[in-house]
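The chain below stands alone and is given in structure tokens; this is the form predicted on its own.
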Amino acid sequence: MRLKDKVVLVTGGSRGIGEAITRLFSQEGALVAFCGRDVERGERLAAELAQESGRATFYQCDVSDENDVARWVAEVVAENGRIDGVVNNAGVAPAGPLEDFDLGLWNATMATNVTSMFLVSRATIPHLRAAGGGSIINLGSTFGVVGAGGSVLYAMTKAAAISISKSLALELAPDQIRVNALCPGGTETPFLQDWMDATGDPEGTRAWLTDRHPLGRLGDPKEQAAAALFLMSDDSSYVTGHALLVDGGYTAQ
């Protein structure tokens, strides 16, 4: 119960790594307010966790929309009285040569992966400060640390997530608000499968990606959630401005 009675927001919390985080945080005693694009899936997950004595509520919210984010945060505070933590997990991962991308795809990816972090963080910081401090986790990636041909746009947004985390950690340290980036390696999620499909050679991409991880396998979402729990809990009370690579050795090469 390392998050007992803490109110934590999770964006993109209804599938993949986000779902694993929602589940684990709920099991650890948090009141998890999560959003996602699939309303049916989100409501089903919330109902399932309620039966397991977990506490999680699904909200429909477009985290790239300023008004929608403001409404969501206001609802969470009205219902729970406070906010103690935020996980900015929502993201998309277009694949392909940069020259094939149009401006619409560029803007949409930026809105989902980067603008959402800005909007959600900005809206929640006053509430984290009022709670006496807290933790913000921004989802980065190994591709935010090393080059990723064929994923230039996605990699750029994850490098931005790491940079935002480091700078915002310095800005908010006086308020005892810690900010860190969680940077997964290849992890078995629908998100990863979508990315592999987008390369046009999903089987070849899977083989290449698995081979790039020295542990010889892709990660499990539960492993990423465990790392997120560390960053959200008091176990990491002296950790801020850090990019935690949970990547099976990918970036050690």
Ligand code: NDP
Given for the second form:
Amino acid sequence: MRLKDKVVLVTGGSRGIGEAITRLFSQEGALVAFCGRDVERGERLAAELAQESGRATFYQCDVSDENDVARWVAEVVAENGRIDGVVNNAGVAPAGPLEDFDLGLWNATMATNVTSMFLVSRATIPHLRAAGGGSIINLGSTFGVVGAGGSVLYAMTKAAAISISKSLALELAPDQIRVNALCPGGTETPFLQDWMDATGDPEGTRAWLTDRHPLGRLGDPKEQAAAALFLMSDDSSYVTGHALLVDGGYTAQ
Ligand code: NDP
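What about the form predicted in complex with this ligand, after the form predicted on its own?
Expanding to the full complex; the earlier chain stays at the top.
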């Protein structure tokens, strides 16, 4: 029960890595307020966790929409009275050569992956401060640390997530609000499958990607959730402004 009675927001908490985080945080005693756009998927997970005596509530919210984010945060505070932690997890990953991207895709990807971190952080910081401190986790990626041909736009957004985490950590340290980036390597989620499909050669891309991970396999979402639990809990009370790579050795090469 390392998060007992902590109120934690998780964006994109109904699928993939976010779902694993919602499940684990709820098992560890947190009141998890998770969001996504797909209501059916979110409510299905909330109902399942309620049966396991977890306390997780789904909210429909598009994190790229300023009004949606403001409404979601206000509802969570009205229902729970406080916020202790935030996981900015929602993200999308268009693939393909840069010269093929149109401006609409560029702006939409920036909005979901980067602007969302600004909107959710801005809305929650006053509540984290009022709670006496807290933890913000931003999902980066190995692709935010090393280059990724064919994923220039996505990689740039993940580098931004790491940069936001470092600068915001400095800005919020006096308030005892810790900010860190969690940077997964290839992790088995629907998102990864979509990204592999978008390259036009999913099997070849899977083999290439697996080969790039020295541990010889892709990651499990539960392995990312375990690292998120460390960053959210008091186990990491002296860790801030850090980018934690959970990547099977991808970036050690
Ligand atoms: P998934 O696509 O499996 O899940 C993404 C979640 O985000 C879904 O719950 C989706 O729900 C939600 N989401 C997407 N867009 C929005 C939006 N605009 N507003 C609200 N919710 C949204 O992704 P992963 O679990 O694989 O990835 C999670 C994070 O981890 C991402 O930031 C990604 O960049 C990062 N990451 C993933 C890696 C991997 O290999 N899987 C590797 C490195 C980093 P809904 O559709 O209902 O909105």
